[in-house]
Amino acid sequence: MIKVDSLVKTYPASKGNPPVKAVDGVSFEIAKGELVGLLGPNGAGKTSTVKMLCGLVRPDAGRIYLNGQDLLAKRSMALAGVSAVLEGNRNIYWRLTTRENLEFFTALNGQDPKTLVSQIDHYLQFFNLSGKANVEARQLSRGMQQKLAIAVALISGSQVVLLDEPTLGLDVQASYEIRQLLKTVVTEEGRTIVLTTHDMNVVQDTCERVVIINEGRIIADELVKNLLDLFRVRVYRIVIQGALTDEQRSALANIPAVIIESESPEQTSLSVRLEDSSVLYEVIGVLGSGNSLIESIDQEQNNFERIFLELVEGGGHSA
């Protein structure tokens, strides 16, 4: 459904700042019915990539194919089967009711809302919005607004749905509901969904596959399960009293298996990956050299957030 080949995008210099190469040779393919996470730290190039997929930003080089159609050569045909929710819930009209939003966007797609009453009712029920059908969008909770925004993207019948941070700013329950709904959409309707997110729980719980971008380049394109298996080693969390000395901080920086998770005058937390048990003794030796008092050493369950940090800091992974 999606093929991206050697995308490049450089933004020109402005106000004395040099040009910025946001995307540097990005390539990937996404099959029909996949739910893929597009991840990367701020400034990594993922938003520029999504905007190029939407046709909002033109690449300097490379090609994009959507359902077999060349986006640059046949823009209208390529985008006919694509819908997107960018910048949260801003694709809905605040003064229209929930039902009126769905009717309005149905009409924009050239369909008669009167002939699609059952489909509109279906999405109202699917997103648990039936009880709010006649409530203006501005009066809905943030979670309900986000669900309405996704429903608006789906009502067009598009086979490719691009979602930018679909759970950003939501409480735990609303985030969980949307994650479950997205998985159901892929399973039952066969849609292809690409989502960007900073929430690692969303990736681990929702996506089967992840594409990680850093500094404009892909550093990992792999099944989430495979990445978890690859990095499944013992991980320990060490908490000490007080802050590290400059000498300790310098020594720990030379141990790749160590991440300083937090540091304050009161307490410092370290994460240590034990591919080799000698690493733990080395870290304890560094801490002892500064007379640091260890409060606790606990084994942790590896998770996708840790994997993401290690890939970004370590320069990537070849699938």
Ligand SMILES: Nc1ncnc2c1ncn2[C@@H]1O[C@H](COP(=O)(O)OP(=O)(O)OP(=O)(O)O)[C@@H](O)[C@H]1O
Second form
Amino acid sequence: MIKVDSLVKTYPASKGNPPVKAVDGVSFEIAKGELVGLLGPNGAGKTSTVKMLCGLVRPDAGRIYLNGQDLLAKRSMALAGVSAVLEGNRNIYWRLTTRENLEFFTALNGQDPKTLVSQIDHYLQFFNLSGKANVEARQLSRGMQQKLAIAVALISGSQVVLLDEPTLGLDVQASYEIRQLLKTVVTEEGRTIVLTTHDMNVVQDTCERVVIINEGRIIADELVKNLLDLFRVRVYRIVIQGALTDEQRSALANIPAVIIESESPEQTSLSVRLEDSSVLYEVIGVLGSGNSLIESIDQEQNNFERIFLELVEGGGHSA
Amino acid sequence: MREKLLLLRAFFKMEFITFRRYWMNSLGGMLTLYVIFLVLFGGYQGLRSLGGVEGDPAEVIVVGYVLWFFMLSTYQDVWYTIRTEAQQGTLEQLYMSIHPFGWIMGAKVVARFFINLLLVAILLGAALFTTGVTLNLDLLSLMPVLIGTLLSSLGIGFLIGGITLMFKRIDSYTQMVQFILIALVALPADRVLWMRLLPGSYGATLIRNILVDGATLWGLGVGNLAMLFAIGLLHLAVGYGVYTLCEKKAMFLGMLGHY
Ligand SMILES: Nc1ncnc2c1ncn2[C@@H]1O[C@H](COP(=O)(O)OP(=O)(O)OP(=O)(O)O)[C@@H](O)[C@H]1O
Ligand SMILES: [Mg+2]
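To test you: the structure above is the form predicted alone. What is the structure of the form predicted together with this ligand?
All chains and molecules follow, beginning with the one already shown.
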């Protein structure tokens, strides 16, 4: 469906700003029916990558194939089955109603809105917008506008749908709703969706696969569940009463997995990062040797956010 | 072909819906222009009656004014559409559609032409009513000449639209186009031949021939009409050519949106 090969984009210097290497050798392939997240911090190059896929930004080097067509050589053929929502709620006409927007974009893409009435009704209902069908888009809430923008991208039947930050600026509920709807679109309609986000939670609960991008380069391309497994390192936090003895302190210093997080005459807190549980027993042994009273041992939640930060800070991981 | 008709229909629908919904805005803008016209016209008549100026008869002023409005509207339909849609983010959607951008603007312009026609009819009616001027409203002769003249406006629209894509904040400069258009409409292209090459000037002359002097389409001569269209198409081609260059550059710089 989508094949990107060694994409490079440097924005030239302008108005005293130095040139920006926004995308630096990005390659990936996405098959039909996948829901892939393009994740990265601000300025990582997500929007630039997506806009190149849309044929709106011209790459300096690299190739893009959409439905087997070379985008740079056969633009209109390649873009035929592709639609995108690029600026959240901004790519709809604010003076047209919800229904009029759907009708306009149907016609723009070569289909007669009159023959697609039931399709339009279906999406109005699916996105919970039936009650707002005759309301001008500018009067909708931000979440509704965003849903309408996505509905507009779906209405022409494109097999590939690209969404740049589809949940940006939405409240928790609207964001949740959109994520659920996207999952349904992929499972029920078999469309291919690529979404960008800087929010790991969106990826964790929406996407099967994630491509993590930082400073224009891909630092991980994995199934979300594999990535979680791969980093299934447990971190325990141990809190003891009182300070450590000198012997304990030097013994713990020999165990690299241990970090003394805080220490005071009343209470000491350690964090133990371990790949296998034997280290934990070793640590508890050291603590027991000084007769320290353990107040609590907690396992910290392993989440996508930490993995993401580790990857971004650690400069990458090749799987 | 079917797809192009659907495109045209979609823009007709969009334009008429927004016009119906926001006609107060359009008429409000027109009212301002109309008041300016009245002030200018009154001042001009005053000067003439004092014998201070030798000048064009009132008919010529009215025709020039209305034609200027039509040319301005058409130019803005292109330029302003490109500008606002780039800002809103809908321009990128248009670029991703199955149609080349030129066709899309074409459909938009044709739809807008009919709305402009309506507005111009109102404006002309009001101007004729308040000034007591009468004109030879031979629509059949007028339409082809009008269209030939407006081709030049489209060219200017694409030209300025392209520059806007590249430089974004140039509204204060584009204001000047309004005044340049006044000059172009008023130039004596009937007497000074090279002026016919300028946008709108020759068309304005021919339209005056019809409306004021009572010429018919055939009376104008096929050669002259052909020249009008050749000049109009030339302006359109140059404007669209510049636009295409700017569009390429904007895609290279990632500025088709509102970055
Ligand atoms: N048109 C442009 N001209 C110059 N620099 C640009 C342009 N567009 C983006 N950049 C720069 O390129 C880099 C990547 O930008 P991009 O918008 O692709 O990142 P992003 O991952 O989408 O970030 P965000 O999460 O902030 O949306 C940034 O440093 C940005 O400032
Ligand atoms: Mg972005």
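So that the term is clear: the rigid core is the largest set of C-alpha atoms that superpose within 1.5 Å between two forms. Positions refer to the first chain, counted from 1. Values in this document were obtained by computation on a predicted structure and should not be read as measured data.
Fitting the two forms on the rigid core leaves the C-alpha of Ala253 displaced by at least 2 angstroms between the two forms. With the core held fixed between the two forms, Val283 has its Cα displaced by at least 2 Å. In this overlay on the rigid core, Ser27 has a C-alpha that sits less than 2 Å away from its partner position between the two forms. After superposing on the rigid core, the C-alpha of Glu266 is displaced by 18.7 Å between the two forms.
Once the core of the two forms is superposed, the Cα of Lys15 has moved 2.7 Å between the two forms.
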